[in-house]
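Consider the single chain below, provided in structure tokens and representing the form predicted on its own.
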Amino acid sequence: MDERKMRILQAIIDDYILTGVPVGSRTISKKYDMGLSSATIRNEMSDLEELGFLDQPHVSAGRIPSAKAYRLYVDTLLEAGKIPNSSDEAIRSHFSGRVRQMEDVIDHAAQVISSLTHYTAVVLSPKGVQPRIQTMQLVPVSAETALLVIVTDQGMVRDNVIRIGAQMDSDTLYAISRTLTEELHGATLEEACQRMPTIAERVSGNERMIQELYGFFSEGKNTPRRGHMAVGGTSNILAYPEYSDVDKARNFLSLMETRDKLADIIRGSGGMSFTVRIGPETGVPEMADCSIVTAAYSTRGGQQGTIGVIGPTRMQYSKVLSILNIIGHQLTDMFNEE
């Protein structure tokens, strides 16, 4: 393909991103300024169509990319777009604040995403991995409760209101908050239940914090493997002309509520820094008109989550890219701050 044809082609995806509605000639003859007559442009996009770059819906209508032409612009025709720093800043502005529950921030950057792209977003935790424990701590908060506060190798807080013994002041729970950590260093979960006799005997006559201890412990660890999933954005493709047909739509919100498919599409990008997969290349019929684009981002100890972006195949692929290079570097430093 030559240069010519790389300019129109581009510019046919710009304005068919920007409008949905297919491009003729005279549009790109008067829009974009390329010294070129309808006539040329006419025949250049015959050329295209033939190569297989450009479809048309209707005889009498202007053409629009196919799914080969949105892979050529991503991969080589799209320059990835920085956003300017104050949009940089006003994203990064949504996650202000320390890190708390790891699916609480899950699920609020699920809502962020959507909210910025106008699209269907999709955030994951690591999968499969049981968060080890770093640190523990027992904060007063009444005469009977303290806040049980768990920090893990991950990067995130755990954190629940126990009840304690009457008698326990802030020195005391100081002291059990040491030995809990003593005992408790680098076990998941699951290796907390057992080791539960072990630090009964060392904090003896606190029975009623112990039976806490280990219901709390007993909970997260049957949390499911498969990680925590967000989905923000749902009915946002509805907006689109693409998902106009009642069962087009009807399928592509079932599929959204399928959380363990959607999950392995999601995921299915491997340990890639960034993947778009446009249309056809999803693998899934009720994604057929839709493009993936995921970002990766890591935990403390190592681990990989994933965030996503669905929308029509004319996505505004320059600025997605860009906001999930934001998000997944804010996801990575909030999880690994110290």
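Numbering follows the first chain given and starts at 1. For the two forms, the rigid core is made up of the largest set of C-alpha atoms that agree within 1.5 Å on superposition. Note that this is a predicted model, so its numbers are computed, not measured. What changes on going to the form predicted in complex with the DNA:
Relative to the superposed rigid core, the position of the CA of Ser115 differs between these two forms by less than 2 Å.
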Given for the second form:
2 protein chains.
Amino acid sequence: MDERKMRILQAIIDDYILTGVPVGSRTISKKYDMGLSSATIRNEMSDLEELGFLDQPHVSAGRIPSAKAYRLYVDTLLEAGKIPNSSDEAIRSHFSGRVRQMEDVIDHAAQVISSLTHYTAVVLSPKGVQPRIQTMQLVPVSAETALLVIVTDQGMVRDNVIRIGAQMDSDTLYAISRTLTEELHGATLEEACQRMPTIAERVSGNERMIQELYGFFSEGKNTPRRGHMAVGGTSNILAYPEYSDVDKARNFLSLMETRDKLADIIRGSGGMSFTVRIGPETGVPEMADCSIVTAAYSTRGGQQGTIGVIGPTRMQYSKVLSILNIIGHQLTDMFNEE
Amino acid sequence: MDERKMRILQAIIDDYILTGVPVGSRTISKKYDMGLSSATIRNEMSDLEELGFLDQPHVSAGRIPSAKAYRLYVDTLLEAGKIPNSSDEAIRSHFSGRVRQMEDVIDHAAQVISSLTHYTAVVLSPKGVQPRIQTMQLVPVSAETALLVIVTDQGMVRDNVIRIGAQMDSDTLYAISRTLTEELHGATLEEACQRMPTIAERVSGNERMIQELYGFFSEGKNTPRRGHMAVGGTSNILAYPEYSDVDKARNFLSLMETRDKLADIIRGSGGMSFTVRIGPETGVPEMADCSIVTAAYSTRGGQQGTIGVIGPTRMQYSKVLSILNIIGHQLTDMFNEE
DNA sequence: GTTAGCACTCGATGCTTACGAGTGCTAACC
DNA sequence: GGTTAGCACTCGTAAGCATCGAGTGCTAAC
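Could you switch over to the form predicted in complex with the DNA, since the one displayed so far is the form predicted on its own?
Time for the whole complex; same chain goes first.
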């Protein structure tokens, strides 16, 4: 695998990413002036095919890069560490200065990424360390219900309507809230469950509410909540001829709709700062011709969130990596300064 | 337009909805035993075409119902008031008894509707009367930020992180919350804006917070928040041959992604309890071959929410209407009992 | 080692033909 | 007069077939 083969392979990948059409020897020798005739290229291509870097759809078509080729290509990109930070400013301007809910930011990020890349974008809210309760507060809603608001140490907010046994005024609820915060400050949901007996003692005469709280905690602890997830640009994939087959497209799109499965797939990347999974590497049959690129961002407290792009294997990896890099940093900055 | 024509038209529509293939005279005379020969049917079909109820893709194909035919069909359905309540129980069981956030219910409803109908479902949160503030509460989040929770008279919850000028402990925030609730109880967001000067006086020394509150109110009042919207089963449309054309499918899907536009379209139905818009009646070019069926549900306080189904013009109207009817009632019940 | 030349492959394109579903019309029938 | 059998006609679809050309692999000359 000498340097010339490398250059030729590079050219083939570039061309194929651009056009999506199998590329022939003449194209390479003319368009990317290598100073070599098509016949020579042909010989090299034959070698590259033997090495497993190229596939041939059929004899009289050109070659297309194999997953192995993309892998090499991407590894080279990543190793060189040359993820360009082009147009950094332009991208940053997509996020206005207004302080917002984390969820809004996540939704927005998915929009921005998908519209910049023209692929499908997925953004997952941070997750990692078990969140710990910082403050609890009950807000009266109606005679029989109250809103339970929990602020975690990560600054995340979670709320849920619960039934309270009897009508209580705002002050009573506040008093209970203080007690709850006192007892549960710093606790994970799991610990909160265990401490319920103590709570029940201190807040006596509210069995109904205690029960609801318990239900809420244990539900929260058992369903490892995937947190918030935003998906943008699902229809973008249809623009690529790889998915002009309606059945394939439908499979893909319905996968995008089963949020839990999708979240698992995206999270499958582990906590690496960058991950690129190419075609079969994704391990998902519906994504045999897709690649998934993910990047991590983090919030204060070390929780890790994931942003990702799903596109055809012939994806503009370099562009995607650079965009994810910038937006990942952007998000990290935003969540840390808050 | 005698009764026999009506029966024939009915049969044609039924068959076309079922198969999606232009239906010929022989099919009608055989499959739906009318006691008439295909020749007679042919004559009647010719008449029906002249009347504008049938279209002919080309000479040697069968006929397909026109939008006018569907309109007649649906009107008959609706007038007869015979929206069947079949399998009511089965559908109701999809909603468990647990009290939940309105948003969860809405998301869930979209899932249920799309999986029952196999079309695309849209659910919009209630809207109508300007919501009025019932309770306001500030919950400490970090040194510089607090979570502002607003409960409206409809039992809706809205929250937003705001910056507070200085560090304040929970009691201080609670005291301010009480003042805010006192001053703003029963106010719309618009009125809340106007009353800010009074607030500023009573809560002096917190310019930063006052400013943030004002920003929040005026933003909320100006962007007529579309509320929450859930979409389910967008990929279902691809199962119908009408959308096997990739370009068409892409247009449709990207329309489904531009949430604001979609919300406008669905809301375009007004507050009617049932609406059916067929093909061109939708007024949306991307939906020329689609129909939109909507139903209303309501919360205590008379706010109106909308549930809707988007599918091909040859939609199973009767089934869809019945499902929307049941789920609409279901939602109304759920939101009223709370 | 490189390259021109050439036979060969095989999908894509386009044309012709055959088929058949379905129509409209006419004439006979009840 | 409504109904129906019969038949010519239309037109989209599928199948068959020749053609084209992009691209290859191989060989022989440079």
